[in-house]
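Taking the form predicted on its own, here's one chain by itself in structure tokens.
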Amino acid sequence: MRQSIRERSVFLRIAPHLIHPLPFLFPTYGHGLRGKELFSLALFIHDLIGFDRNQGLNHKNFLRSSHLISKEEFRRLVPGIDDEGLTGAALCYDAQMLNPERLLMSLAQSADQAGAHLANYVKITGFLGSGDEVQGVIARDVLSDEKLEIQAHLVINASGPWANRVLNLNQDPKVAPVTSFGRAFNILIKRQLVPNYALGVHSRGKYKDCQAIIQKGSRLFIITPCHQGSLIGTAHLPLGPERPHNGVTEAEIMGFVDELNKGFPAGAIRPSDIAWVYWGIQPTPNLDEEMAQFSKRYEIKDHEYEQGIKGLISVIGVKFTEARHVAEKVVNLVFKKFRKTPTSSLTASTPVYGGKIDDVEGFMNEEARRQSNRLSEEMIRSLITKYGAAYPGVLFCLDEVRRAWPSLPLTQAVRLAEVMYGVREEGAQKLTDAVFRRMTIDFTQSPPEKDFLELCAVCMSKEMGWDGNKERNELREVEEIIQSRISPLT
């Protein structure tokens, strides 16, 4: 708890312009594991433990202190709840990341920036050295099959679900597979149904957690508010041997959301509802046929201690929250291994690649006021919240576009500069690069028009020098992602 409660605050710290305080609520229930009683000993203890979790922080970021409310004022926050045996509810706050491609963009450029070499769309396919010792890896450019080999004295894993099949490519029997996985999935509905918090509700449903020391004996929804509408989960499935590192079916879905409208009947969600299915592989503890459940712990294993073979770590992690945290300990380790005093890490106190404000509200309003006669307050506000203080090298490329495309709706003149930027500035490779991982698409609005998708593919294929068949295959390979994420149930 200590370490979670601090490294949110970390990232309040070094990203404020991608991270900020979201309280949350969580109904409290007759006298037992879910009373007022118990939840007020763990409000108490969470905040001890997180007793200088604001250190450091603007004060509009601060992390306020956990309480209990009233059912009254439950019920006016939260209308329809379940009625039966309600005390109340506990209020406690977290930090929500609306936009974790951004967080990672500014995270890769701030390792650029500190001299870390970057290359994406490279693909190992095998690793350098003899015996037991890895002396680097055997590459391939995935874009233009050029063959690498990039020797290094060691070789860290950190290719998340693909952990295993990176291993694999090492041959060695003594080699043994880190950790299984499973699916998870979340679903963003076009509505929000409890503005400004997020909700903790239980399902009906029995439920095992077969990491808890103290069974709840149900499983708990989160909603939170997301854009214009809410995101919900978390659903946990086996990964399946016949279908590895796939998406999740209707019937999944509709399970989901079953259990879900059974725990909260006031959501009332229908297929309609559902704006994007949002799903991945995560590291799961059992291998249940009917329900996986992802790990809690992240993993560091140094394969020289544990199988003796030199020269290469994996590591596991879970939460995006404990990331920053994981990377110092693997680093760390890397010190260790050769007879050397780790220096201290700083990376808890720089702020990441346009993260630089000391209060992002007050620098919203001033770039507002300055930029008034180029864009709108809504467009400054919501650049700065994706790019922070970097946001004018978007401007910069607003201006070009603006005079490629002079009759272009302002808005889109934005999005297209956003995608100018991204290849660029961001090493945007493929129009998906831009589209999902770059600027970013509000679903629970409409899905971006198809006129839209063809201008960024236009605009990209002249910064990249595409020709008409590569700038056709990229707008497609769009579309499809579009139309398997957007549900099919609609």
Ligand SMILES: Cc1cc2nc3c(=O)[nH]c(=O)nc-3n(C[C@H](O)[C@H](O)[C@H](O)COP(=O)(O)OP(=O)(O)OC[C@H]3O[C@@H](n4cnc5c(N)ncnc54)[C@H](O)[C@@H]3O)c2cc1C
Given for the second form:
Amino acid sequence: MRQSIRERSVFLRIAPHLIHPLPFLFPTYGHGLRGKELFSLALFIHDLIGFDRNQGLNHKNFLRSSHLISKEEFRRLVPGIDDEGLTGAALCYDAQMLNPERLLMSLAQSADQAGAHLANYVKITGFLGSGDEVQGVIARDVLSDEKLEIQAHLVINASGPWANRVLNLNQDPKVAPVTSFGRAFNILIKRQLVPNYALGVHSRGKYKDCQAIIQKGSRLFIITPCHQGSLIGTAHLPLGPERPHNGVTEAEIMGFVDELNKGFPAGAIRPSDIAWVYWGIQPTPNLDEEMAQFSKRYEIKDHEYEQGIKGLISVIGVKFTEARHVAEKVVNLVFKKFRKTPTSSLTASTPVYGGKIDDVEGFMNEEARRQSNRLSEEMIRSLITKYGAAYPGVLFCLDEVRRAWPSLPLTQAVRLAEVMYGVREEGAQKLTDAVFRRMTIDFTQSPPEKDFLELCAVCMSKEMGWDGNKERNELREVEEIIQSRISPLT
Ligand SMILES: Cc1cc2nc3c(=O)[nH]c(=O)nc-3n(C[C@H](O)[C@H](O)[C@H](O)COP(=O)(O)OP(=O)(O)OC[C@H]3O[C@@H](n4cnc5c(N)ncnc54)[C@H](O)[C@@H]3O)c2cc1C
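Shown: the form predicted on its own; wanted: the form predicted in complex with the ligand:
Expanding to the full complex; the earlier chain stays at the top.
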């Protein structure tokens, strides 16, 4: 708990434009495991352990003390909540990362500035070295099909769900799988079920948490406000012998919605409410068909120590929010392996690329005033929320876009500028990179129009020097992703 609280404060400090405080509500019932008495103790311990959580934060980002609220107050915040046995709610403060893609990008850019060599679309296909010693990797540039050999004293396998597949490339029978994996998904719905607050809701079905000390007997879902809608999750599923093309089946999504509606009938979620399904593969220690659960602990495996294979470490991270801490530990291990004293890490105090902003709200107001003859306040706010202090780079591209497409509405021109910036400054190689992982799309609104996506393809094509065929294929890929995520349920 201490570590999570610390890392939450770190992210609020180093990426203040991308992370913000969010109040969480947990309804209390009766006097047992979900009663006010136990919650009161848990909140006290949480605040005590995180006594220094606001150190170094701008006061606008302070995480206030947790407390209990009355039944009446809770009903006012969450109308329609199940009243039976309700005694009130626990109110505590956490943080929200609305745009993980942009955070990842700014972390990559920070690494680039610090001297790292970044390469996307490079796939490891084998290891250099022989027998018990890894001396680098064999890789393939996926876009050009060029083969590469990269010498290294040490290889860190941080390939997430692909970790075992990468290890298998070593073809050493001693290399054991690092962990087992399962599927997980969140649903994004178009309506805000609870504005301004995140809400914890318990399922009605039986549930056993194989990693918990105290069994609560039910599954906890968190409903968070997300752009104009709500993000709800997380559902965990076994991998299954045949993984569906879209990651999760319609039946699995509807099973989750059904469970959710029983736990929170006021939400009354219908299939047509679902805007997007985020799914992925996560470490899952319990592969029970009924109740797969994701691992709550990260793993750092030194294969020299465990299997006598030199020069190879595997890292299985389970949470984005803990990634900085895990990376610090891995780097310290690398120093230790080379018999050197680790230098103290600066990542907990160095702002990410674009994150050197003390007061985000003040910065937004100031920039909106300064740029008022170019863009609306809403546009400036949206750009700062994504790019932080680095947003003028997008404005620079905007000037070019406006020269090339003078009659384009300003909102679309800004988005095209983001595509251009994504290619020039952020390594976007494919249209899917630019659309989904650079400019990012708010799927709680209607999906982007075909005409607009065509324009994005034309803009990217000009930047990349694609021919018409390549441009059409790239566009088709984007359209297929949008269709595959949305169409099964609408
Ligand atoms: C539905 C869902 C909800 C989640 N919610 C949260 C949350 O609320 N909070 C939180 O902190 N975390 C959350 N997570 C977990 C978080 O997403 C993961 O912990 C995190 O993405 C793991 O990061 P990673 O870098 O270890 O793996 P990944 O992000 O999967 O990255 C692995 C990378 O390795 C690359 N790779 C694979 N094979 C090769 C190869 N052969 N050569 C080169 N590269 C390769 C892949 O392309 C990929 O880019 C959630 C996950 C899911 C699925």
